[in-house]
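Next up is one chain by itself, shown in structure tokens, the form predicted alone.
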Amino acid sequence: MTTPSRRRLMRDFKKLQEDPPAGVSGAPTENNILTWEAIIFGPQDTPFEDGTFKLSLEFTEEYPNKPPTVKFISKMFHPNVYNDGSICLDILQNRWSPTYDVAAILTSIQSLLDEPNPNSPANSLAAQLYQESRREYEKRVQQIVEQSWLNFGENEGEAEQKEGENTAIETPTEGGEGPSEPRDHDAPSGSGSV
């Protein structure tokens, strides 16, 4: 079923493919146009330079009238990012406008990395270090930048490994009985085919 929000997300995706902003990329997940995965590269000449940070974007059928829920999946140390990865950014809350698209959201988050608002902290330690000990702040940021390289490669391998594990778990027991049987019945409805 095509809805206004899904049509808009398809336009956003097409625009991202045809005219991608520097240092950001995003795409819907395979089975759901309302769930996106994105990558933001740390801006050059900032403590975040060379970082590769993954994010998730969850849209509702009310998009673009309501903003998506955006979270860092990668570990982040920033005055405006909560420990769970949620982002404190005005355009994702009280200053949202339907004119913003996915590219604008991602580039705004990328800008936020180097231009934090320590007066509205989501991470009080990061805000305090940013204001009082920039050197220590940048040292902590450098650690998450290095961690982003390691985790970026590992996450891909973990996903493949988990896929293999799930296949092993879902193999039916002899005679088709046992705990895996309900999964077999649920599989077709959860496959997400269109």
Given for the second form:
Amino acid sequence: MTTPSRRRLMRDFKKLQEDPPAGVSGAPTENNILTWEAIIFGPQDTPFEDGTFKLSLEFTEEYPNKPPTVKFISKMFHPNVYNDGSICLDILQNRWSPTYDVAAILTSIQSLLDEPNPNSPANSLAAQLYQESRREYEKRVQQIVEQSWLNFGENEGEAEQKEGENTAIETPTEGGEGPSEPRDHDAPSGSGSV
Amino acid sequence: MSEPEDQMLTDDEDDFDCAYYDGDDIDIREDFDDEKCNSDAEQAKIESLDTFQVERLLNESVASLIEVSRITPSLAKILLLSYNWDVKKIHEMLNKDTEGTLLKSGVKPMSTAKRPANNTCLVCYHEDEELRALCCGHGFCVHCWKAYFETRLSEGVSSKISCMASNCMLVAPPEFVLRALDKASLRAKYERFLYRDYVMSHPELRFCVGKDCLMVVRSKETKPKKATCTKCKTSFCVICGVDYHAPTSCDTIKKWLIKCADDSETANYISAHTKDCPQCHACIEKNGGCNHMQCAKCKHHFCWMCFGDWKSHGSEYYVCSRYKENPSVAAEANHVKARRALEKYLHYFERYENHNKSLKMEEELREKIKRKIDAKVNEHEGTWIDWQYLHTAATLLARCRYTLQYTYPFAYYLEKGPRKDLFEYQQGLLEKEVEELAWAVERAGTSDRGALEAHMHRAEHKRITLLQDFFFSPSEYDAPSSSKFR
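Compare with the form predicted alone: the form predicted in complex with the partner chain:
Below is the whole assembly, all chains and molecules, this chain first.
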């Protein structure tokens, strides 16, 4: 069944592959084009550098007239990200425009990482540390950057492969170590390609 | 203390004799309910408008704005909407900063765009589409506009739908939206929502709160007076739209109603619906509005609220409505304080709720009186006009009790001091008169008509005095206390 929203998501996917923006990637899950997974690489020269953060995007049939629900699956420590991974970002709420696509959403979230908006804190500790004790803030960010590698090891390179068995069966493991065997402790190849 | 007050009451009495009873007895009978009520100071000056009249009123504003600023009617409406229909203010703003005013209210585009290459719609990315754009030039295909408007409409947005382009705040004018919507039902929905937005943004207009009533009430009233819809006869506060609540202010009644919604379950639990007779301990259910109870078993007269002997109420000043605050509260432990706070709240809530229940029961009484009058007239015991005073008395009783009910939220939030003392004094007087009137009305027909009319006169007089002092001419005390609740 094709609907305007599904056709538009196919076009978003095509555009992401043909003209990929730097440092982000995403793909629909195997059996449902309304559910996407994405990776955002921490921007260089920021505390988030080398992090590989996984996100989920849930679209509805009203897309692009309504924004998707975007959440971090990887643990995040950021003033505008709630504990459950939900993101407080104006373009995902009241400033949404139907002209935005997946690439625009992901690059906006990527730039949010180093440009938090302390006026709408979703994580009050992160907001406080960001304003009052930048060193401590960066230390906490470094912790979640390292955690992101552990989880990423599970299906490394999946984003570049665009699809695969592991996409569907992959379960997000929140809160650090996780049950997986950390095959690859080194920085994943993904960050090298940024 | 009592002397100056007595003086004041007599003064007022003269005033109200003029305002309320400026005619002979027959006039009182005929007009007490209807015509006199309209000249009543509690009634807000209102105009009831139907949809057609509202449209005409709005179009007058549009026309006067077009005259001074030379913009199209639909843009004028957008401008009026964002400045609450204040033509003068818009004119001022336009003179001061035309560009900024038009940008801010979404009438003029921040930036303009060129037609996209290959006529590609930037939402669905289909090529060679027929593109439509607002004056900002952001072109999108008809299907995308339609889907976008339908989504916004399903979210309840109508008058402030902006262009689809990111960061473009230009508001889509109604004719553009209506052209894109193809279903008649959606167009009707859009126009309905638009109308709602227009009325709600207009400071002088308010929808009637009556069920399924489409009338709009227009008023320039700044005080929370009573508005009565001419069509469905529903009465409500002209400012905030809840039940009329004099002498309490809009902010206070809002607080009170929220508090009651939170606490009333507890209150219900604590104060059950029946009480025992203080003398013979027979279980008594209150089945009338009057607080003057007589035990059917032992014939003891007592007060339903304070359980005191009724005789003490009749001969001396009625103290039952006054909550006695314990002066040593501050020294007590927290749980005792909380208990006291609950007790204080329950004191006021019980009385508020009790009058509410009495009002409902007296509504039945009024019906009964109507039937009684009919029966008497049928038996040729006088004419309908002869017995009309009974009905008038019941109506007046309802009005006095209604005000009395709303004195309790007011007293609850009133700070301790001479002003509260005065208020509770007057409240006590009104309480006493209302109960005496209720007692007289319940036994009306058999008792003396002159005595009943004396009760009516006194009760209404006490009610007006209280409203006069605490509602119509709030003293300097009221300003800080009301702003505090905001």
